[in-house]
Each structure stands twice: as structure tokens, then as C-alpha cells.
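One chain follows as C-alpha cells, the form predicted alone.
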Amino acid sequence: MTAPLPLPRVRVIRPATVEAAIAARAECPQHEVLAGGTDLLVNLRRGLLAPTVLIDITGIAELEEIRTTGDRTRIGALVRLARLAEDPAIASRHAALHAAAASVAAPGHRRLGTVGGNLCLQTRCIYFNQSAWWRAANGACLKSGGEVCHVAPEGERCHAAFSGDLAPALIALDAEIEIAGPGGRRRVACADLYHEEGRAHLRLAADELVTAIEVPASAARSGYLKERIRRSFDFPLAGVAIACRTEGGRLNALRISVTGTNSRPLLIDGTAALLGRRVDESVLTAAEKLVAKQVRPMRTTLFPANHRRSIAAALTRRLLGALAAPAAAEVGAPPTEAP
């Protein structure tokens, strides 16, 4: 085993302020965006990126403020994951999004690791995510400038896999994220940030940058839980968000979205059919079912992708199954197991 790269030489640019950051994105072709830093440090010493810029954007003061107001809640994109997870006015309003900044890596990562970095975080694949000489000795993949993908070999695109956890949860609570350039600000439905490409999964110019999220307020209970080989620590082999609303025991909105299986955060089709049922054996065994048909996990970690989908399916019988316990108590209905 290897001791792992220097960090290259670079210049950092530290921008006061927004523009100034787009700025500097336009006028650097080979530069990465510093916030927390826990991703971005551990793949430029394996060798992963190599730009001839930072741009620190720690020092912009308007990305770290969190507004809330009657219907929605701002949170800007230098907000540390800690401040999210140890905050009870989120932890009321916004359970999932609650839940998963506090399940994200370890508290150390979580005091640095931001909302920004956590939605644009790199894809992830067991033939990228490696050191150099191991890349060089088992040959480039797509997304390290190689000429296929060791998961599909017969396919065209990269099938690494997304892993924040930040972004289901804000799909499932239908959040928008705004986004900054040089033609003003912009917003889009987070599941509109990503598309299912594992070399360039973000639908984001060079010159753009992820400013802030809009969460808005709901009467919708929701959570997120996920699984992953090392509790304390790891990536997720599979997540699942979901915010739901019920009224007089049955289903009336229904949002389910699942990250760790593709190439981006997948919000789940087909939720409506479940609308206006109880939420009993067979709505879960459906909810279940949609979920296993739509996710694609690959061979993109050490465990079995068939295993990574039942994991999927069985976390949304799961939540689901809790966040409609209180209602199902409401008619009568024995509560589901929380989990």
C-alpha cells in the first residue's frame, strides 16, 4: 500500500462575493470550487483532479445564512451539514432534510462538509475512487479519461453512482435550488440539477454556481434512512427519502426519492396510483415494488447490485411504513415498526 499524493501546487482565489466567485470561474477553465473541502482534499491526493486553481468560497457571507419565513426556508450553500443536523426549527419543519445531514459521514466531516458541497458532490465508482498507480495499473476508466466503463464495458456512458444525501431528501420535500451566473440567478426542482451521466452528472455550466436551496413549508411528514457497510462513516449503498400527507388514514401526497443506485438522485414515478388508500400491506408492497423497478444500482461498489436494490426497496417499506403510523393509529389500524 501506497502513502497516498502530495497535494499539487495550486493558486487559490478567495472571492468576497458571488459574482466575483462566477468570475473567477470564468476567467480559471482548470479550477475546483473549495467549501468544506472533505471530498475535493481526498481526491486531489489521489490524483483524481487536477486543477491549476482553487476558488475558496468560504469567505462570501451571504451563502452562509439561514432565513425562514412563513412559507419557505433559505439555507445557502456554505451552511455546514452540523448546523443543519443540530438545528430543532429544521428538525421540525424539514425532518428529512434533518435526518440527512445528520447522517452524512462522521461529525468531524459534518462540522466541515457544506449544504453546496454535499449536492454537487463527486460521483463514485470502485474503479475511480482509487489511488493513481492503482488506476494505472488496471487501466483509465470513462470518467478518469479512459475509453470505457470497467461496470458496462459494451456501454457509452459512466455509470458511477451519486451518493449525497442531502439531495433526495430535498427532492422528496420538492425543494429548489438556486443557482448563480453571469446572466443573474436562477432556479430549478433539485431533481433538475442532476442528469443520469456519471462523468457529468450536474446540470451546471462552468461559469454557474450553487448558491442556496428553497425549502418549502409542508404539512407533509417526512424522514430519510439509509445503509451503508460502515454506520459510523460510509457512503450509502442505498438511501431513501420520503415526504407524505395523509388525511383521515389515507395517502393524499406521496414523494419518494432514492440516492447510492444511479448516476443521480432519482425521484420515484408512479407514486400517484397509491394515492387515496390506506397505508397497509399492499400500499407498502407497492411503494416497495416501484422503487426496485426504477432504481439501476451497478457494480459501482463492493457489494452486489441486485443487493443494493432490495436494500432500497426494503428502506422505503420501512419509512413509509413509520411515517404513516400516526395516521394508521388515527383509523384504528395497528401501528408499522418505526425504524
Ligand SMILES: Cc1cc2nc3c(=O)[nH]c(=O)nc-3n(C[C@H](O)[C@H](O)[C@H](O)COP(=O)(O)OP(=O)(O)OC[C@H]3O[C@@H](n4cnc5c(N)ncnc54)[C@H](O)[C@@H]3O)c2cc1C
Second form
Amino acid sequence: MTAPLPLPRVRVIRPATVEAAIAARAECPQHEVLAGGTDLLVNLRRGLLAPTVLIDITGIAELEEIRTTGDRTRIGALVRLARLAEDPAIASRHAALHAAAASVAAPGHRRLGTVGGNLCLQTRCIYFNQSAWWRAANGACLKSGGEVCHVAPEGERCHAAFSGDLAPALIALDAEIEIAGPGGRRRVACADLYHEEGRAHLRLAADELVTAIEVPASAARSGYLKERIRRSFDFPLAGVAIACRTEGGRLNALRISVTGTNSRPLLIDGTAALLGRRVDESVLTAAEKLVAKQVRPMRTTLFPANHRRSIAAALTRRLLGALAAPAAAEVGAPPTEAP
Amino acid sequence: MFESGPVPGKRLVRIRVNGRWREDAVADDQLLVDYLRETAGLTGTKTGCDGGECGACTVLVDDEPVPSCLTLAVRCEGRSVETIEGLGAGGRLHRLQRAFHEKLGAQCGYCTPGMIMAAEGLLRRRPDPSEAEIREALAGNLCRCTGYVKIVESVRAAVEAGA
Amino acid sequence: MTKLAGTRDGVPLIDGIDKVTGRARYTADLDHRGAFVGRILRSPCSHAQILRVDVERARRLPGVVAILTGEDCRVPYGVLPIAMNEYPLARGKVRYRGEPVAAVAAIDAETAARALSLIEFEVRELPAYYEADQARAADAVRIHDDKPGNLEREVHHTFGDVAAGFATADLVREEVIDCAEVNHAQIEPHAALAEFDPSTGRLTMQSVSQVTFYLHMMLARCLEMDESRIRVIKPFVGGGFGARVEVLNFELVTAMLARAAGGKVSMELSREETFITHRARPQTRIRVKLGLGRDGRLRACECEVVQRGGAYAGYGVITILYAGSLLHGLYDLPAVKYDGYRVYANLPPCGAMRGHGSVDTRHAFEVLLDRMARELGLDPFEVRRRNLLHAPTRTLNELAINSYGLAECLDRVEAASGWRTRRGRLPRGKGLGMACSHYVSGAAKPIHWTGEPHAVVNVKVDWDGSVTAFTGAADIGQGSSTMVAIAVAETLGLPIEQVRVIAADSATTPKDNGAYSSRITFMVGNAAIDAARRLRRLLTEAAARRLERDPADIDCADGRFRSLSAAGREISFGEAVKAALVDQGTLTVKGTFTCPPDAQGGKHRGGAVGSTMGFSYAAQVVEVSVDEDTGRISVDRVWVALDCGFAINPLAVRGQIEGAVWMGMGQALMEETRYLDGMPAHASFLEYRMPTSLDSPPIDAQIVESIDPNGPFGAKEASEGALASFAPALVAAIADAIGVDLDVLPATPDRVLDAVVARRRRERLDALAGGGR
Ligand SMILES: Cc1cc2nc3c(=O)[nH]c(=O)nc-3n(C[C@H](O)[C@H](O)[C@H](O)COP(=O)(O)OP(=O)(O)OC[C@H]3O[C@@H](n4cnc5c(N)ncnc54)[C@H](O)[C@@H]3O)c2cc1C
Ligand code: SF4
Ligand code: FES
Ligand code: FES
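To complete the pair, please output the form predicted in complex with the ligand; the form predicted alone was given just before.
Once more the chain from above appears, this time first in line as the rest of the complex follows.
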């Protein structure tokens, strides 16, 4: 083994059931959960985490299912993103989720990467996602065990940005997350899975596991738009998911969620005020303003924070305009691979 | 279920590499790419980055092109892994290899094994892809030499040449 | 040239099959059995006095076989004999974050990494400078003691009467253009494998180098070894683009470790370390001023260039000279003033990158020319046509122009892009822009002046009729070995399959200066033809003897030697070889090429830089779509034409043009290296974004053949000339699409948005001013 940046020495265990995985989580003090590994293995090689055990959950068959019961689609935590991106039923029922899945990373990552891994993705920061040499030379920050945040030195918190693509779509679609723990399973609204704190953005106990998402069927139209510098291989500068419904040309439901700008995927407040109105220029401007006001991008990327805000706002206007237009097709889906 | 081996220990793993079953003692923390290059001696698969950012290491696992630096070797237990060395039979070039050679889809050749495996994965799913589908399928494979022009042409030529 | 004329599609690369089958072995794929693992400790600070590098604890770690620090590096190195100011491992001072300070070889990677963590590094920090302005400030601490003002080199050249030129111009404009630093980002990370045999004192080095001869020389120098004990072999190389045209610290360190360990050491750098090794295109600020007549004629040009060169000299002097000298040679310029400043900063050293020295200045020049044409109401193509050169000629700075196909390049892309019917008629948000560029076909004066020819090729023919060409030239994917095979085969009238090429192994091949400045086709190609001609003469004489004719009566073609006068009297190539070997045995002939002194540039200081036997010329049109809300730019199509003199292998020429245009696109659209207090913040392929297949447009590449009088079969270079015109064509297209003039590269969404905001502000102010009137 001569190649640089090897994985640290770890032991891998591969439970076959959710219960066994939960038990293993409770037993092993220094462990990480391994799903697709497209985020975790890279982070391990950079020394961002130092587990001695990896709990590989990909042996749990139960978590691979997609099931449609009545008005809900239940998607197991281990469902691969490529499968979501290629599934015509997902495309027609939950367009935002479909578009979001198709926009993640590059094709190979989508074949390995899972829904659960995408939701539980580590937050990102230019001072954090670096090699061990880099972080040591630069001085550790709050997230890597140091005393100060290099992005906002006067503050007390970490602003590392949540940059997953699925979460905003699920939040806009009002999906629920199923979580298993030693005491059984519970459900939370997707937005409630997250905190606004880059060091600990997940509201998940150390012995819990995300097991599934449940997306309600709805008459709302939905879409996801993501801006990035490249068309592939790139996290969102900002990503906006919207689900909305119009009746007689007037808005009667509207949910907007944004990723890439905060330490959590943000559910935009105040959209209720726009209900009952026609989606005209003033509504688009109002929606754009709501987003611009609420997102808090910080200097966690080399790309200037103020423009991440303006891009989030511009995407909101564009997406809402397209969804409210009479013949809205699926919006924002990049060319997806054929099945 | 994997046995929990002792800490830096290894376990016996059976993987079908380029059509032949192998059994090797594999450390838990060995990446598939290192298993292929070092344990199996198949250096056709390349690495170009510090993890998940270039696609040079792309191989087929059960017919699906994935970056072999983003998956553990132990995870491939019982599965079929194919590398550039597995294409073509009896000394004959595979149609993608021939096309990449004749159409100059390879300049320095460093991205080529990964690129060809990504293209092969596409053609197995989709025998007659459009240019947009080819570009999409190769969107996880960086090339610094060709501007992708002759790579896309090579894949098209392979399609036209037939299986 | 019967055969070349008959194979105008070109031929695949002679080593292509190895690449597509995975058989090709790159440095990391070589036989590593028994090799120790080498690793480098890198400086955490930007600028500091080294107080202590204590390796004792590391040395005691079981499994460590060698450990080195700057103390072990007595001799400095550097690619230019006049500017060798770098040590393989830092001595006395460190000057950038990531600079190598110590190295270990150990039985495995884990031990090597542990050993590095046991090395104690103590320093006294000094002020560090990350921008050229800060480094040049009056009170700045010197990064190198002998360089006041942290200036590596300033250049001041004036040709013609600049003041008079501006005085007669109808329009004089000036712009300041900023270009970000970029990197070669070849996909193969750096690696080296060195083996030292203590019993014979011999060193064998295999590395990712583009310049095996320089590596050989520098190894001898830094290891203080006899040159004849060193062998340098180039395996397959996964791209260069200039990253590997100077000897790199890790190569020297690997060899030193091998000697210290008395065995074989393998060094593989991470992608991050590969970026830190750098040596690429510097951040550059260009202030350019042009004077233009209403007739579109250029009257004068004034240009000031400041390059932030990083911490060591490297190629810096050459880069800053190129930036000025290649203002010339593209258009007819009556007066040019150039002021160049190469500045040190506490960042990884810059170096040569595809289009060395010319790209950023060409960008600024073309951008300004485009804007002035617009102001004068002239078509961008027309303005170029008014300023064409006429070969043969010499530029103001004494560059020889022997062939010039720019006019045809312009015609071709103008027609192909539908410029006349489409320009100005595209919907808002879509635009067309064009620009031109050129590049040298090999520096006419080599850096290491020895009096030897510029290139030597040996060709051997043996009893079996096989022909083998030996060249020191490094094929790094550009197809140079294939070019040599074609040149030899064509000259001998053989099919290319009959010619084998052995390249870049100092034990078997003649010395070659390496793959840089696009010199190989011109120089090595000519040397190969020369060798093959000599061989043909010997074989023709032998055939004449056998056929009992006069040599002048013998024609060599299609693998046969025929009498011209007596039909039917002919022998095969193999028979001619057998005849020639009688009394002689195996034949080896040598061919050479030397640039005549009058091609080697002007007599002024630095006048040799930019001089060449032939310039390639390019024109291109870029079509874009601009999203004004998100700042995203999409390149929809590119049309490019390149005058490469003659396309010896049209397939390879097209591949090179496409690659060059695309690399120009990467620099123009998204690539940039950035530092946070000297920490490389771009050192991964996620942060250093090169375009993916989805960001890359179709490229319509056309070949123009001006048949250079001195080129091999009339050929010139083909792989650099088209790069520099992409960015200015893009900026012009953006202006055409949304009326915004970008003064910075790359044109990332944030910069485009900034420019859009500035335009809107201007429009509002204009409206207010208009309303008040
Ligand atoms: C070059 C590159 C580009 C990328 N671009 C994008 C992008 O554009 N958008 C994007 O969203 N992502 C991107 N990613 C990140 C990643 O590929 C995806 O987010 C992927 O979906 C992660 O899923 P995974 O299964 O591979 O996660 P893993 O790597 O297996 O896990 C990620 C994290 O989630 C935890 N985890 C996983 N599953 C569970 C579970 N069921 N319960 C609790 N915790 C769990 C893990 O412990 C780990 O901390 C990129 C990655 C790379 C290397
Ligand atoms: S936001 Fe601050 S604390 Fe968080 S990762 Fe970045 S630098 Fe560290
Ligand atoms: S080596 Fe770059 S993606 Fe695997
Ligand atoms: S051919 Fe060189 S990187 Fe693709």
C-alpha cells in the first residue's frame, strides 16, 4: 500500500437488521455508520473523523424498499439515489425529489450513495473539508476540536453549510423521516431532523438510525433547482425546492426550502401570507424576498456568500414562476440517465 | 454478515474479478481500488484524486460503474467486479477499446480505463445512447486532455460498431 | 509525400492500444516490489526562519530506513542556470505553506506517516505576502536576500515610436485586466520511483517528467553524482501541460532517499500535494493600452504586466519575457512598449503552463481590441484583417515569421460560425465573440546552451528489416512518438507499422531537451526526417549496387527500391537492407536539427525568448448563453481554426486543438487556485473545478496548412496556439449577449453577477442623468 491518504485502521461490522445495528451503535463507543460511503470514506481519508469501527448498514435488506401505500411513498434509507433518479413513478408523484436525486454529485456517486446518507451528510466548510496537514497547519477550528471558528471568529457556533440536495425537496414535499432507536421507531418532519449548528446539525441520538422517509402524495406541483459552478460533481451553491398548488389561478399551498446556505436545510417562513394570491410579479418578488431575508450564507465556501443568497433568491423566483405557469412540466431536472 | 475480525486483521473475501473467482485475505479498511491494484495486481485502474473527485478509478460492480475509491473491498464479497483488463477476449480489443484507440479517445490515457468502464456500464443498460446520454454517463469522469470531444465520438463509434 | 497525402484522417497513436487496454504502465503502476515508501513533511508556515528540524525521534522509529532534511541538500536547483534558488528540502528558510522540509523512507506508508509526525519543526515566523502589491511594498521583508523589492525580474522593452503611434491614433483606450492563477491539473498525480544500487553506485530514476534530460542533469547536480551513473526512464505519463517541464522537488527527494536507503523508494503524492507542487500560470494583472486608427489599423501598444510568481524563481524570468515578446508576432504592430514585473510571494512557485507566458497578455490585448472595434463600429474580424502580417517578415523584436495562416483561419471560422448572418441577431442572453492567438514551435534558443544540435534522433535498421527510431523526446500523451514514427516511415516509404519508436530512456536514446514550448514536432520531427533521409541514402546506394544502376536512378517508395529508367528492376526494402548490411552490419544513422542563429531572436536582453522557427496561428468563435439571474455562463459551441503549417497527423492535431481550446475554456470559465492566508484552498478536484463532459461544448476544429518552409513536411506546433484565444472570445461573447464587459477571469457566476449589478447601476445612473436633461 503506497498510495497517499489511506483509510485509517478500522474494523467493519455488518448487522443484518435494524435492531442489530442499533445495538451495535449502543455498544461501540467510537463508531460511524457507513451507508453508501461516498461522503464518509472521503471524510475518513482526510482524518475528519476517527472511528475504530464502521457499522456497515447496507446488509439490512428492509431498508432497500420503496413502497407505495395509499397516499404515501415510503422510501427506505438505503435506497440509492440513482434509483430515485431513474424511477418514473417518483418523477411523476414527487418531482422535486426526483430532480434533487438526479442532481447529486456524479453518476457513480448516485449509484453508491443512499437516501439516508444524503440526509445525514456532514456539513461542509472550506476550513474543514481539508487534509489533516491542512487543518493542522491552519489551526483547528470549532468543528475540528479547536477554539475558534475561522469563518466567524467572534461567534460561538460553527456555520458549516448543509449541502445535501434531497432534504430541501423532502421538506418542501412535507415528508417525514422515520428514525429507529433502542426504544423503537419515531417520526419527525424532515425539517425537524436538523439544527442550525454546523458541528451537530442532526437531531439524532448517538444510538439512532434513519430508516426511511415517507412522502405524502399531494396535488401540489413540485420542483428543485440547484445552482453550481459545474453541471456535475458539484455541491449546491444554493438549491431551492418548492411545492405549491394553485386553485383557480390562486396559490393555496406553498412550501419553499433552501439548501447550501445554512447549517441546515431551511424551511422558509411566511409563505402563508402569499396564499390566495395570483402568482404574478409581486408574488414572485415577495417569495424572492422571503428567501433572501431568511437564508444566512457565511464564508464557508470560496464562492462569495452574498451571491449564494442572491442565487437562492433568483432560483426561488424562477422555480415558483415555472411551477405556477399553466403547463408546468418537471422543473429543474437535469438530463437523467435512462433506466 | 461479516465476522468481526480482530483489529488490523483480515478476512477471506471471495470476489469475482474479471470473470474469475478469487479468494483473498482482505483488510476491513482496504478500498476496492487498492485491492484491485495491489492485491489483484490489476494496475489498469487508476487513481487521480484524494477520493471521489475524478472517476479515474471507475470499475463495474455487478455491471454498474462506480468509483472504486469510494467503496470497501470487503463489501464486494460475492459480487462481480470488472476492470479495463477484463474487457476484450482472447487478445481481441473490445469495441470500446478499439474505438477509443482509433478515434483518439485516449491522449495521455490516464482517464481512459475509468472512462471506458463508465461507457461500458452505459452501453450495457442502454445499447444506443444519444449524445446527451453519453455525456451524462461520463459526467463523473474527468479528462484533462481531450475536451471530451473525441471521447464522445469514440463511444458513438463503438455503438455503431455493434457488440 | 504520397502516403501522408493519402492518409489525411491521420493515424491512431502507436501506443494507443496499451492505453485502452490498461497495459500502459504509469509511474505508480511500475514494479514496486521491495520499494520503501517515501513521504514528505511540509511546512505549515508561509515565511519563516527555520530554527530546528529535529528528526531524532523519527529516526529511531523501527521501520524508518532514511530520513533527510535541508541539511542534506547542499546544492540548489532550478530550471534556469541564472536563477537556481531552490533546495529539494528547505534550507534556512521556508517560503510557502507546503514547502518540503524533511522526507522519510520507511518500510510502509503507515510507518512513514508516523515518522513524519515525530519530526519536530521549529521556526521564527516572518511577515508573509500573498499579493504582488504587498510583496512589492517599500517596507516588505525580502523573501530572497538578493532580490530587493521582492522582484525576480523586471523587463522594459520598447520597439518603435510608441508616443508617435498614440498621437496618430483616432482612439486610444486602456484597460486593467486580472487573470486568476490556474493549474495544469493533469489527472495523474505526481509520482516517482528511484532505485540506487550501492554496489555499483548507479541510480535509476523513473518519474512523471516531461524533461528527462533536465531531470538527469539536475539529479547529478543535486546528488553530486557522476552523470554517467544515472539513468532516467520515462514511463507512460498521464498528462503534463507544463507541470512537469522543470525538475520538481519530490523527484530529487525520492532519488536522495533511495541513495540514503541504499535501495528502491517509491513516492506518490496526494492530489493536494500535486497541487501544492504547482509551477503553473501565475496570477497576472495586465494594464494594456492600444491606439487604433479609424481604419482599424493598430498604431501603438503599451502593456504592463505584473505576475505573482510564488516563492521561487523556476521559469519566472522566461514567463515574464514571453508575456512581452509574444505581444509581437500575431499582428502587424508598429510600436510596442512593454514593462513586466515578476514578483515573489509566499505561495507555491509558478512555472510554465500550456501557452507559457502568452495567455493572459493575449487575453487582455484581444479583449481591449474587441471593445475598441465596437467603439469604432468595426467588425471584430475586420479589425484583425486590417492588421495582418505578411510572411516572410520579422517583427519589431526580431522574431522571424516564415509562414502565416491567420487570414485563412479567420475566413474559416467566420464562415463556419455563420458570423455574418448570426452575430448581433441572436436573442438576448446569447452571444458570439471571437479572438485570435499564436504560439511558438519550440524556443529557438535552448535554456542550456551547449553548442549541441537542438534535436538528435537515431534510426537503426537491422538484418530483420525492422526500423527503430530512438528519441529522447517525452511522449506525454500528445503523440510525439507517433509523429516520429510517421516522419521516419514517410521518408523511407514504409507503412507506419514497420517503424518502432523507443523514447526517453537515457541509457538507449539520444539526449533530448524535452516536451516543452511545443518544440518536438518542429525540432525532433526535422531530426527524424534527417536521420531517415540519411538511412534512405545508404539503402538507395545499396539497392543501386544490387540493381547495378546509378543511385540517382533509384526511387524509394511503398517499401520498394525501383529503377526509374528500367521498369521492373526493383528490390524490396528488406533486400535493400540486406545489401546495405554487407560489410557493415547493423546500421545506425543519426539525424539532427539546429535552429540557425538568425532565428534565435533579437540581441536585446531577453531577446531570445519568444524566438522560434515558426508560429502557429489560431482564430476562434465562441457562442454562449448567459443567465443574468444566476450569473451562469454556458458555452454552446466553439469554432476554431489553427494554422499548424502542415498536419503530419490530422487526428492528433485535431485532438490537440480540441484539448487546447477546452483548457482555455476551463481557465476562462471556472478554474482558479486560491489561497487562504497562504493555505491552498483549491487543492482538490472538487474545489479546483475543471469542466465536466456536461460543461463542455462541441468544438469544430479546422486545420489550416500554411506549409512552413522550415517545418518537417511544412509542419509547426498544434497544441498550444489555440488556447489563448478562447478566453477573450468568451468575454466578447458575454458582452455581445448581455452588454457586460468582464475585466476578470475566470467568468464565474459571482463575477458575472457583479458585472451585471454594475451595469444595472450604470444604466440607472444614465437614466437619471438622461431624465434630468
Ligand atoms: C465529489 C463529490 C461530490 C458530491 N456532490 C454532492 C452533491 O452535489 N449533493 C449532495 O447532496 N451530496 C454530494 N456528495 C455527497 C454524497 O455523495 C451524497 O450526499 C450521498 O448521498 C451520501 O450518501 P452515502 O450513502 O454515500 O452516505 P455515507 O457516506 O455512507 O454517509 C454519510 C453520513 O451519513 C451517515 N449516515 C448514513 N446513513 C445513515 C442512516 N441511515 N442513519 C444515520 N446516519 C446515516 C453516515 O454516518 C455519514 O456520516 C458528493 C460527494 C463527493 C465525493
Ligand atoms: S464554520 Fe467555522 S467552525 Fe465551522 S467548520 Fe468552518 S471554520 Fe470550522
Ligand atoms: S480516484 Fe478519483 S474518484 Fe476515485
Ligand atoms: S486522456 Fe489524458 S486525462 Fe483523459
